[in-house]
Amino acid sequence: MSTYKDVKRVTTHTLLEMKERGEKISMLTAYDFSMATIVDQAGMDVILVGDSASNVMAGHETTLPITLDQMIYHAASVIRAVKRSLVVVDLPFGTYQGDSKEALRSAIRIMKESEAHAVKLEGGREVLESVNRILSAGIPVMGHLGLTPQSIYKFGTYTVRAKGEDEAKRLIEDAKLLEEAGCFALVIEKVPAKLAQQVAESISIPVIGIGAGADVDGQVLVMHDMLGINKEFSPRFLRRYHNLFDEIKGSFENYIKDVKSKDFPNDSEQY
């Protein structure tokens, strides 16, 4: 009789072949042991250690705050659980834009000091030598096009992407670049549908949306945000899956009325 430490490892040649088979990726967010083992046993594909810790987990208004050390430390906690999904790693703002070098070092430590399987960053082009970089370390790379949280300030927003020609054009355009360097899957953020179809029909490497359709090849959503935990962020593309923060928060409200009504513990629940 197998057990859940028997069960198969995703890797990223199972992305390529679920890719090519057809069938859908699912991947989300984690940052903690306790909740990466419950991502990993419900049969998650890929678990993505998002730099978004540095909202939901730090408090900050953007991803740009969260350090490598943090990072590291995030991920080495998510690796301790997983015994089936493929971890992946964003480097955070500043350890691989316009140095390439810095980019090998920083996925370098991701990779020995937590234990991650890949990693992940965000750009095309501009990003390109970075890529590459770490890629001839033989460490795997997801690329992340469209909306790019780390670059909200030269944006100015957090509407949606490409929905001029130019951009779109542009956005094909990277994606083959990413491919053709060796990336082994890509996420596109809140794009038109349309044009994340066009860049996944395009490209033989899975494209995994957020806010970007249904007919890419799979789907991430930040853990908080579709357990209802977090409820100032609600974008269209967010499916809320549970009222978290309600519920929980009933929990410690129920539980202080008990200690101050003498309630708990109760006999059963003493020495």
Second form
Amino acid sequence: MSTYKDVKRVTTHTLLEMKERGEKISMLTAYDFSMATIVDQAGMDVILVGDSASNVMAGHETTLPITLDQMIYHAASVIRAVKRSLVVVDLPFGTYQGDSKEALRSAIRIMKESEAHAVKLEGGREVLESVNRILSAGIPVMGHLGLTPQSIYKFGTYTVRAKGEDEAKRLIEDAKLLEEAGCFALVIEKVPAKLAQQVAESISIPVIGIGAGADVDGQVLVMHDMLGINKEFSPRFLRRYHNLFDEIKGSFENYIKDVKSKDFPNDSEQY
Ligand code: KIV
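Could the form predicted together with 3-methyl-2-oxobutanoic acid (KIV) be shown next, to go alongside the form predicted alone?
Next comes the full complex, this chain leading.
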């Protein structure tokens, strides 16, 4: 019988090796124990405890309201389920941008209280001091460029980023700065595929795309979107593997019907 000790864990080094040998990295969000168990056992390389929990778990319109305590709660639930995947946790809005000492305190809380393996934060040069300070404490950092949802009120819309030359140039420079600082990987969200490819080819750390085309080192999706739990969200980049909203709703409707008709429980479903 295999034990958890036999499982070869995915580490930040594993991801670098995967990039070197051209093996694509799979990454998916998870926020709770039950789903994280399934994601881990499916063989996902990276589980992201994304601040998209603010949307899909808590029902907020943006990722801004979720707190550090709430992210730690989700991350600790995921960590209790995971035996193999690398677990990366988003630093929520307002916990790392203004003050690098606060950024380090936030990252340490995530690592200590959830026992996650790495943190992710959004932005390039403007958060470099925070990135450096967190890295100096030995905490692995994943960057996030392109569409950065925590800045939605600056952008105004969720449309494709870096279509213009200046923004594209800045994005490439930021990717290099984050690599030089020591980030182990980057997420690039919703940018033209050609630009994402250029970034992936110009740095040696893995670039994981969402809405960034095929020529990057891996892909990430939000679980509720790819399972079709969240029916309202259907951007072009999303591939739906299920229509769980309707399937689950159907099960609930059948249960209600069975209760009302006294079909449930039957003789074999009672003591
Ligand atoms: O919070 C999140 O789910 C993310 C992904 C969209 C990359 O940051």
